[in-house]
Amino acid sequence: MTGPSDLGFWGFVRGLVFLFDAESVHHFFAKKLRFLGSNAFGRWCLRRISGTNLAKARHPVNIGTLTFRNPIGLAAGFDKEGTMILALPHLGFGYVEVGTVTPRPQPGNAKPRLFRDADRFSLFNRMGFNSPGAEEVAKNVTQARASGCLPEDFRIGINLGKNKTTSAEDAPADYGLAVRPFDGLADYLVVNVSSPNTPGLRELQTVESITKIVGAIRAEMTNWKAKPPIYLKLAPEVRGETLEHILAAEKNLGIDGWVLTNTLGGYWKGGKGGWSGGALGTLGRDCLERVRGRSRLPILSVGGILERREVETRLARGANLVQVYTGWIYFGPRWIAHLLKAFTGEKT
């Protein structure tokens, strides 16, 4: 596996900030992030550091009537406050998964709940939807388009989820709060009912329960002058007669689109959580040759994309859009820049 021939200079970083707690890096860098995406200095510091040029960087997909300014996203999961916002386009992101949101506040799982595998480029995580709440997330997305810095078809999409402590018979009722606050701010929205750090959350996987969450969302949305778009994020372990019974009712599910895959779950370090990058092999490629095989709807393929041809392997297989996050942190801020060479035949 391997991303830019020569990392340069995040080389030596990342041997340096790969000694300390891989969470307590990451708020280090999303700090880092805020603040430069918040000044004109700041955004041209980010465009030096990524080699980033934005019109280059432009490179736009249409799905339905929304147009993304190119077709590499952020995953959900790295920016959860909706804080990044305006950095991620002068770091060459086509458009950004805001999210876990839930719509009250809570602090996660107990900490450490991060953890890094090098030897396979990957990630273990057991977050647990740490969230500031709807309100606080919608805030931060309120500020980032208010600001006017945000480039042509720059796209923000919200995922969202329920509380831990929410019952599965009560969970509509908690996405459906949860999107309230989101009226004219998402250009999408994600059903999240397949992350492995929330007890119980995969069983919503089922026609009944989608269709519910599916339907309250919706009906939150019944005055909203704009209905974006709600696609559904499915777990990589969904296969078999359970997923033909979920794409046999896609029609009924009042989907608009798939976003294929979250995290694989599984243990280590002495607690459950859910694997990225590497460590899930093929599983994203092949759930979107599943899904594409019988659905015509849009699809955001994500999960184990660590290298330039794995881009173009998913569009070439059916993806609409990708999302990567994993690979960003292994391969630095210039990594993004050279998945868009794809897009211009530009050699690595």
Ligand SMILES: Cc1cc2nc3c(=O)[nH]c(=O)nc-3n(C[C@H](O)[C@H](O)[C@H](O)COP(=O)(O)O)c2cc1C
Given for the second form:
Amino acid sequence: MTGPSDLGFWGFVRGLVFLFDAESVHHFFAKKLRFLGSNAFGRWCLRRISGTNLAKARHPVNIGTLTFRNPIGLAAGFDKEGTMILALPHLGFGYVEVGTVTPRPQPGNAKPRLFRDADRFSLFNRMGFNSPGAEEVAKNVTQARASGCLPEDFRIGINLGKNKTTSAEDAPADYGLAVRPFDGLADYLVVNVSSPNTPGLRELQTVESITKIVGAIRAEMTNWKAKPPIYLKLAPEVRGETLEHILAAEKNLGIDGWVLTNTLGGYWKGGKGGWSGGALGTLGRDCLERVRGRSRLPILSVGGILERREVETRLARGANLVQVYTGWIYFGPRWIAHLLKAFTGEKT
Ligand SMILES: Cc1cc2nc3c(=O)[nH]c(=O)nc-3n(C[C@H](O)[C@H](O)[C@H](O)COP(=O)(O)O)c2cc1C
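Take the protein just shown as the form predicted alone and give its structure as the form predicted together with the named molecule.
Every component of the complex follows; first up is the chain already shown.
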């Protein structure tokens, strides 16, 4: 269940940074990535650090009319504000899912709210959709796109959520508001009804609620020139009858694809939250297989990918693309280049 056996310099850096609070470390690296992504020398440094060769990191995948520069994306929750986008292609990623974005700014849950369980290569979080709000995130994405520094086949997805204080009844309106500023900015959209950290959110994983939410987003996009596909992100706990109902109604939901899956709900360090990484076991793969058995729509498979072989397995079992988060934290900046070797047949 490990990544590359030799972590090199990252093994040393990781030992140091893991001495500090996980969220503080995240913000520290977020600032660095934002700065390094903003200038040509910084981007060169990122390529050197990560072993990324921009030309070699191109393994295009088409989904409908969209071309993704390679099948490995950075999952939602790492770049919630869209401030690190310019750095990401230079770290090897083919696309990023920005967010979750809430319509209005909100601080998220009380800290500490992000923890490591290094024995299991896992993270446990109860962030609770800390977001500067949709307007602010849209400004950041606009800036990244306008910079002219993004490879033209690097894709940006926008993951949408609702504010904590919004009732289930008013949720569709919130998703509509959240998508409003993203006209011309999103390559794809994700309806996130699967975070365990917003009370009541997961109860929206019903045919009726999903249909209403997707309808509200589509209504908001009526006058958009380009209408991005809408994917639905589910929790790994959605199985059995609940999943059957959703799959049976697939054609009426109005969705264009799936993101499978979010974190696994649990209780640790004095509160509720969600497990990612090794703690997910095979849940992400199982969900992919179950949905692929019934659906022909594109699937972005995420959750518990800690090895290159697992990337190959997910794609072989019907995923169109994969996403990673926790594995990247544990295995470091050279890990994406290592995963990409799955597409060149290189052994190391
Ligand atoms: C700290 C943290 C924050 C996250 N925030 C979000 C989020 O805002 N929206 C979302 O859809 N998923 C979020 N996720 C879930 C990830 O996108 C992904 O589904 C999950 O971590 C499983 O992938 P992994 O095992 O590769 O980490 C978050 C995960 C982590 C670890």
